[in-house]
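This document starts with one chain, in the form predicted on its own, laid out as structure tokens.
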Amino acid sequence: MKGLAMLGFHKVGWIDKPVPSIGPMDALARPLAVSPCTSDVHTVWEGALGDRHGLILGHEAVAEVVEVGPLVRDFKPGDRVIIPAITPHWETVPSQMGFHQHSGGLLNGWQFSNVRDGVFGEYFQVIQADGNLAPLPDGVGPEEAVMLSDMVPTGFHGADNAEVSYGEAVAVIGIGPVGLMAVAGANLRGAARIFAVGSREICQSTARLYGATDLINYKNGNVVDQIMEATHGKPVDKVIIAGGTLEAFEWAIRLVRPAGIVSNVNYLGTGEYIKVNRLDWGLGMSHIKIIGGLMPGGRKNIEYLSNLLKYGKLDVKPLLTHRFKGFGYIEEALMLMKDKPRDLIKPVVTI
């Protein structure tokens, strides 16, 4: 089989693989939609994980299941699934502990271009297939479920690890498209005022779109003092990083009322240290919580959110800027990515 792989750092190309072999419960599939992510391009031209040689990329798919091991309950061949980007060992003591995302290890629930080969090859194999693969829903085309894989849970995650209640004050740092699924998050768990820090316009647009109430733009001054002005000096509760570089964490200190919550889900691909600033973290005594954390993955958590999509409570087909058909066409989108055309949000590649 052909698949699109890291070649070495700041190179990608075709290569042949055998199809992958699956063990009795696991699944190979072949995918029908998958999309790139920013993770791809800071594994590849950052260097963010190491050198991942010779290792098909992607973690981003909605597939139809080829084959299934002997163990497999839930799915057989012919079935159209959603493929989380992060894919754990349930039995691991990690996962009984309720950090699936790092079984085996840190990070290590995020196998697909991490530690085996990803999903932008003709086939690829998911481990733990009845934990692992979700249903697609009937009246989700796979175009839309794909932003199910890591877009989505992404950036609830980062809403989720924010305690987002009602009524509150929100900040959301970087408004791609997990930024944008952040204020998404943010909106439906009840935030009254959520400020999307980008300076793209479509995304600006597009975060309106999701429950954004103010727009701020890097580009036009300092972020904590165009936040801090609209707000007459106070606060937030709640910031959520979901993209910018490491003075991301400088700014959200500085905006977080005492006792708020920092929650990261950025991809920190370079640089070597956070700065935290030790007076606006109260000496170290402001109980201001910084969290970062990897998306969930599994089974459950897909199929709630696709849930989301089937009920109309949410509709992800506004970040889908760019669409292509044909497997070939992976490594144009992937390309996409990397060079973030001001008209682009999220390429999605149909099979």
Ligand code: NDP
Contents of the next structure:
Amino acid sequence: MKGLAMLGFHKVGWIDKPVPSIGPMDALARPLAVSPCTSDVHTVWEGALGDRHGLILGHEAVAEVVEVGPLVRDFKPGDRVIIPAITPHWETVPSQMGFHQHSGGLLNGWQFSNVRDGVFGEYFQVIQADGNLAPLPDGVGPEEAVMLSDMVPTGFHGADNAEVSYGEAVAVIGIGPVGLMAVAGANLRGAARIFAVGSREICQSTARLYGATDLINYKNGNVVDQIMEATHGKPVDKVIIAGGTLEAFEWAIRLVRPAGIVSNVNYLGTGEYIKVNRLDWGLGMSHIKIIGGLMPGGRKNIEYLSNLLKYGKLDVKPLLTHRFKGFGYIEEALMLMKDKPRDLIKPVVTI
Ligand code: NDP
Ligand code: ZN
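To complete the pair, please output the form predicted in complex with the ligand; the form predicted on its own was given just before.
In what comes next, the whole complex appears, and the chain from above leads the way.
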């Protein structure tokens, strides 16, 4: 089979590999729709995970089940399913302790294109199918549903970890597809005022659509000053970081109220240390919490999020700015995600 792989830092290309053989609890799937992610870009062009040489890229897919192992109960060949970006081992101690994202060690729930071939192959293996696959709901097409692989759950994870509650003021730093879904998640959780920080016009207008009340362009001056001016100096309740540089943490600590939460979902591909200013952090006694999270995956989570699409509470179509038809277009779509033209939010490839 063919797949689009990392061939070294800054290098991708098509390779041939045998079709994977699956274990008794696993599924073999073939993609119906895939989308490249900014995380693929961090991996290849920043080398952030190390050289995943020869590993097929991609972790966002809707697929058809081709084969299942003898212990799989709930899925069979022909089923159409959503593949979460994170597919943990659910029986492990870390999973039982509530951090299944790190089931086999730090970030190990992130299997695709990290420890095994990803979804940009003609076929791919999904471990523990019953725990990791979610059925494609009736009435939701593969192009939209592929946003449930990663963009919706990651943005919502940012809002969940920030414990956004009704009436709150929330700042979302970075409004690419992940930040936009953080805006939507914060909005659904009842935030009253949502600051959306980004510069591209298409992202700003889409942020408005998802519930942002205030648009902040980081290219127009200091982000903290701009937000503080709008609030007359009152800090916000929560900050969600979904883009930008390590400096975003310094802004966030200055922006958030005592006992507020700074929730990061940005993949920090470059830089060394995150700096927290001692005074801004209340001399270490501000009760401000900082949390960073890998998107949760899991069948239950993806099924519940897909209900939002099924019943019309969340429309992901505005994210899909570039559509391609045909397996061969995956490379072009990935390059778009790398180059981020100003009219791009997210590309999707149907197969
Ligand atoms: P995008 O690149 O599409 O969006 C990034 C956003 O950050 C844009 O709005 C951009 O603004 C903004 N930005 C860029 N530079 C700055 C800056 N200096 N200051 C403030 N804002 C800035 O990324 P995605 O939405 O696709 O992904 C966001 C992050 O989430 C990535 O790092 C990705 O790897 C990560 N990720 C993490 C996951 C997880 O499980 N935690 C899962 C999936 C993705 P503009 O372009 O408008 O100028
Ligand atoms: Zn992703």
